[in-house]
Structure formats: C-alpha cells, structure tokens
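Presented below, as structure tokens, is a lone chain in the form predicted alone.
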Amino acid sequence: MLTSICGINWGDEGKGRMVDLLSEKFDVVCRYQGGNNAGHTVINEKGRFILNLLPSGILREDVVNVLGCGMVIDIKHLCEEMKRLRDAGIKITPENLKISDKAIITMPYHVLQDVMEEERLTKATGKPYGSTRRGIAPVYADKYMKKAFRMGELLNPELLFKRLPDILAWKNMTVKAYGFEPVAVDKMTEYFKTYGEPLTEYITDTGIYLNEAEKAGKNIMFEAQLGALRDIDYGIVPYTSSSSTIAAYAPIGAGVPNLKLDNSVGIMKAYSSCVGEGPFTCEYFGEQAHKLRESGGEYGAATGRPRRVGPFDVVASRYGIRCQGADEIALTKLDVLDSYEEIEICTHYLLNGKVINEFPFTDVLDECKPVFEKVKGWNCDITKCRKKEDLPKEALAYIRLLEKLCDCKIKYVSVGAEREACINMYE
C-alpha cells in the first residue's frame, strides 16, 4: 500500500500529527519535497517534537524513514535536528534513516541569498514574498540551473571540492551585486567536512530501497510539507514554496517514479490558517483573529511567526482536495472551536459583485470577498471524545456539513494533540 499524506490548504494543517498517528500501520515513511522551511509538530508519550527535515515516522522505532530526492537538505540543520532527537532518546541509525544520494544540499549562501532578496523586496516595494529565509527558493533555482550539490557527492569529496571554486565564483557574482562580501572557498570546504561527513553513512539510492520495499509488500507512506495552495504550479504564485507539494509528485520526489499511489489522505483544519504573505480571502482581523490564534496556538513551528487565521474556507478547500486527488480527509484541531457558540464558514467568494464557487487565479484573489454563513457551535469540551457517538450533535453536524460542502469523506477527526485524541468517523 502506497499512501500520501498531504496538505489541502496553506500548510500547517497538522500533517505531522496525522503521520505520527497513522504511521503505526506503515513500514516506511518518506519525505519527498521541501526542506527545513516548515515544521511538523508531534506530541506523543515521548514528548513534544518539532521536525523540520526528518519524517514524522522517526518517532516510531520500527519505521524506516527516507529523505527523498525531491528534497533540499540543509546538512547543518539536519545534523542538529538528529542530535536534538537523540538527546531526547530517539533512535537514529542507518537502518531507520536513509537519505537519497540525489537530494540537493542547501548551502549557507542559499540562506544568505534568500535573506538578501527578502530585505531588498521589503525596502524597494514593501512587499516581500514572506519567505522563511532558509534558502529554499535559491537552492531550488540552483537545482534547475544544474549548479547545485547533491548528497551523493559527499561520498566523493575529492570531486566535490574540485567543483566548489567554480560554483562559488558564479554564486559570488550575485552575492557581491547585493553588496555583501563574497563567500570563501575554505569556509564552504570546512562546512562540508563538519556537517557532510557525519551523514555519509545514511546516504543511499533510495529508489532501489523503496522499490525493494514495495516488492516485499511493505506499506509506504509519503509525507508532504506545506499544502496545495503553496505548490509551485497550483498554489498562489508567487506566495508559494519552490517545490511540488502535490500528492501525485510523491513517488517522483521519493525516488520511485515507476510506482503509483493507492491512497491520498488530505489533511485540513477545522478552520483556516496561513503563514506568510499573499492573498488570504477568509482572513480574520483584530479580536476575532486573536481569539482563534490563541485558542489554536497558531505560531509557525519552523519560524515562530504568528499565523494568519480565519474560518473554514470551502472554496480553497475544494480546490485543494481536487489538486491532491484526496480520497479521504483528516480534519484536525476541531477542539479549538470548543468555546464558540456560533461558528462561521466561508462558503463562497464575491468577485466584482458576482458569487464564485471555484478558486480563482492568484491575480484576482485580492479582489475576492468572503461570503460567510453561521452554524451553531457546541460550546463545550470535546477533547475526551474518542468515538463519533461521544461528539455533541452540533460538532457532528459541523463535520458532516464540511464533508458535504467539500464533497470528500472526512474519515479522521482530531480533538487534541495526543495520539489517542483522534476519532475514526467510519468505524
């Protein structure tokens, strides 16, 4: 069984929490795109963990975790993340962590380039992209210009160090144009030695490993970062990530383009949240936003930035479900709405006075106005509910309404951060 766990909206939907929960039934968990520009927060009996690069399956000892070829890997960040988990008692060995030899290395100069451009945009236009400033766009750009380093090159340092001066001569033309000091070859050489050498025993051809696992009948889960609206092709460009967050890309980004998904599980919150810049039609402001943000703890796991928040957005969610080819949905953070006597839902958009039901092209999103409908809230604590029969009728009605409006089965509903705080609606 090959299953993708993917985000339906702007990211931060709770994918890490659901991967941690569902990975009990899987042998392998594979990240297939993105880098350390987003975080998956997982809370279980071992503690509270924020994972940026490592798959959420790393918290289960019997699960093999894969960093696929579609990823961009900050090797310093990865070494530090591995140490942090080991210090917390999590086992990490070459047997349960495998890194694709074809994955791209995020370099310090990519981070510098990201920061420089965000600062330039802020000063010149007042409209930065809202980057996490972790080098993601520059490193993906270098990948497609064929001027990036791959993890497999760490296994042949002689050739790696031979390439380095030419790459830096090219990159420093950009760095100097921004008014910064050029990046030194010796510093980057030392960087590779310090943070690259400890990872060499984990580097392998993950395509071979995953194909053999599939032939052996292993269950493989593909873990996405961010959501459909941050996809480089289908998202709200340019306020997106620089990789494909779409479930259909999972086998490609994992290293097994010959394999096909059996199931796509889409993750969406019981309300909306968004980190970064760009259009966000259903956004709350003022006290409305403050209450929802504080109730949901809506601060970025990777950056700590406060997330923008709003009610559930049907238009955006239907679009995300279609992009992800979602067969079923996991609805997270339903308990955040416990204190609401009435709950708003954004059911449609208004564009130039006309009601629209389909998610529009980015250029006109800023002109769209939300159309809200109110439903009755349950106004009580649901965090101890473990079966659908335990839920208040208003909570059950809210779930069924979202299911109908989005035209996709909501199979799982989380009512808390703990592993057991999840309800299977179809048991």
The other form holds:
Amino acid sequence: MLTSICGINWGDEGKGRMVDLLSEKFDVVCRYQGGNNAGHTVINEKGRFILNLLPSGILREDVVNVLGCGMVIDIKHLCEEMKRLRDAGIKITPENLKISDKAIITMPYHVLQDVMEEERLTKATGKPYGSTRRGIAPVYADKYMKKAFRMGELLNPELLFKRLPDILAWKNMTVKAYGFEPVAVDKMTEYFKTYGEPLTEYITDTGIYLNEAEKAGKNIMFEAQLGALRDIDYGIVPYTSSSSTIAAYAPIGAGVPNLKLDNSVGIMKAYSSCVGEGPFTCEYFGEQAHKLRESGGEYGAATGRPRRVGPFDVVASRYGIRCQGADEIALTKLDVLDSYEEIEICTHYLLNGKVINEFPFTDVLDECKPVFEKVKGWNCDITKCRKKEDLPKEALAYIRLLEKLCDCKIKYVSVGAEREACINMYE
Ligand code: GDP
Ligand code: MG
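Provide the structure of the form predicted together with guanosine-5'-diphosphate (GDP), given the form predicted alone shown above.
First the chain shown before, then all remaining chains and molecules of the complex.
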C-alpha cells in the first residue's frame, strides 16, 4: 500500500504530526522533495522534535526512513539534525535511514546565493521572495543546470574532488557578480570530508530498496514538505518553493516512478496560515490576526517567523485538494478556534464584482477580495475530545460544512499537538 501525505494549503498544516500519528501503520516513510526549509513539529512520548530533513517516521523504532532523489540535502544540516536526535535518544542506523544516491547536495554557496539574491531583491524592488534562505532555489536551479553534486558522488570522493574546481569556477562568476568573495576549492573539499564522510554508510539506491519493500507487501508512506500552494508549478509562483510538493510527484521523488499511489491523504488546516511573501487573499490584519496567530502558535518551525493568518479559504483549499488528488482529509488544529463565538470562512473571492470560485493565476490573486461568511462557533475546549461524539454540535457542523464546501471526506480531525489528540471521524 502506497500512501502520500501532502499539504492542501500554504504549508505548516501539521503534516509532521499527522505522519507521526499515521506512521504507526506504515513500515517505510519517505521524504521525496524539498530540503531543510521544511519544519515539521512532532510532539510524542519521546519529547518535542523539529524535523527539517529527516522523515517524521524516524521517531518510530520499527519504521525505515528514506530521503528520496527529489530532495536537496544540506549535509552539514543533516549531520547536525541526526546528532540532535541521537542526543535525545533516537536510534539512527543504516537499517532505519536510507539516503538516495541520486539526491542533490545543497552546498554552503547555495545558501550564500539565496541570501545574496534576497538582499538584492529587497534593495532593488523592496519585494523579496520570502525565501527561507536555506539555498533551496539555487540548488534546484543547479540540479536543472546539471551542475549540482549528488549524494552518490560522496561514495567516490576522488571523482567528486576532480569536478569541484570547475563547478566552483562557474559558481564564482555569480558570487563575484554580487560583489562577494569567491568560494575556495580547499574549503569545499574540507566541507565534503567533514560532512559527507559520516553520511556515506546511509547512501543507497532507494529505488531498489522501495521496490523490494513494495513487493514484500510493506506499507509505504510519502511525506510532503510544504503545501500545494507552494508547488513550483501549481503554487503562487514565485512565492513558492522550488520543488514539486504534490502527491503525484511522490513516487518520482522517492525513487519509484514505476509505482502508483493507492491513497492520497491531504492535510488541511481548520483556518489559514502562510509564512513569507506572496498573495494571501483571506489574510487577517491587526487584532483579528493577532488573536488567531497567538491561539494557533503560528510562528515558523524552521525560522521562527510570525506566520500570516486568516480564516479557512474554500477557494484555495478546494484547489489544493484537486492538486493533491486527495482521497481523504485530515483537518488539523480545530482546537485553535475554541475561543471563537463566531467563525469566519472565506467562501469565495470577488474580482471587479465578479464571483471567483476557482483559484486564479497569481497576478490575478493580488486583485481578488475575500468574501467571508460567519458560522456559529463552539466556544469551549475541545482538546480532550477523542471521539466524534465528544465534539460539540457546532464543531461537528463546522467539519461537515468544510467537507461539503470542499467536496472531500474529512477522515481525521486533530484537536491538539500531541500524538493522541486526534479523532477518527469514521470509527
Ligand atoms: P508541518 O510543517 O505541516 O509539519 O506543520 P508545522 O509543524 O510547521 O506546524 C504545525 C504546528 O501546529 C506545530 O507547532 C504543531 O505542534 C502544531 N499542531 C499540529 N496539530 C495541532 C492541533 O491539532 N492543534 C494544535 N493546537 N496544534 C497543532
Ligand atoms: Mg512546517
């Protein structure tokens, strides 16, 4: 059984915690795109963890975790993340962590390039892309330029060191154009030795491993980073990530383009949040934003940046569900709306007086005005609810309304950050 777990919105929907919960039934969890710009927060009996590169399955002893070829891996960050988890008592061995030989390495100069360009944009236009500044866009650009290093090259350092001077000569043309010091060959050689060497024992052909696992009847989960609206093709370009965050890409990015997904679970937030720049039609401001941000603890897990917030957006969510081909939804953070007497929903947009129901092209989005509808809130604590029957009728009505407006089954509802704070609506 192959299942993908993907974000329906702008990211930070609570994918990490849902993967942590649902991975109980899975043997393998794969990350298939993105890099350490991800920030998945998981809270369970072992503690509170923020995962940037490692799949959330790493917190379960019997789950095998895969970093797929669609990923970009900052090897220094990965070494540090592994150490942080090991220090917290998490076991990481080549048996439970497999890194694709085809995954791309994010280099320090990619991070530098990311920062240089965001700074240039800020100065030149006052409108940076809102990058996480972890080098993601530059490293994916190099992948498509065929100038990037792949994890498998770490297994053959002699060849890698031979390629390095020319790659740096090419990269330094850019670095110098921004007015920065060129990147030195010996520094990068040292970097590969320090952070590449310790990872070599985990590097393998994850395609072979995953095909064998599938044949043996194992349950495989693909864990996405970010949401549909941050997809490089389908999202709010250029305020997106630089990779494919959608479910259809999961088999490709994990290493098994020959396999088909059996199930796509979409993680959708009970309200909206968006970190960084870009159009966010349903955005709240002032006091309204402050209340929702504080209730939801909406500060970036990877960066600590305050997230922009707003009510549930039907137009964007329906589009996200379509992009993800979601068969079922996990609705997260419903408890964040506990203190509201009335809850707003953005049901559609208006553009020059015209009703917009389909998520439009990015440029058009800027002109769209949100239309809010109010529904009755439950205005009580639902964090202890564990069964559908425990939920107040207004909360149930809210769930049913979103289900109807989005035309997708809501199977799970989470009411707290802890692993067990979740309701299966079909049990
Ligand atoms: P991800 O990037 O999609 O994995 O999501 P993040 O971890 O960046 O953001 C989700 C945040 O909400 C984390 O701090 C979680 O601990 C927290 N969280 C997840 N589910 C719930 C929930 O049902 N209720 C509340 N109150 N917090 C939640
Ligand atoms: Mg996150």
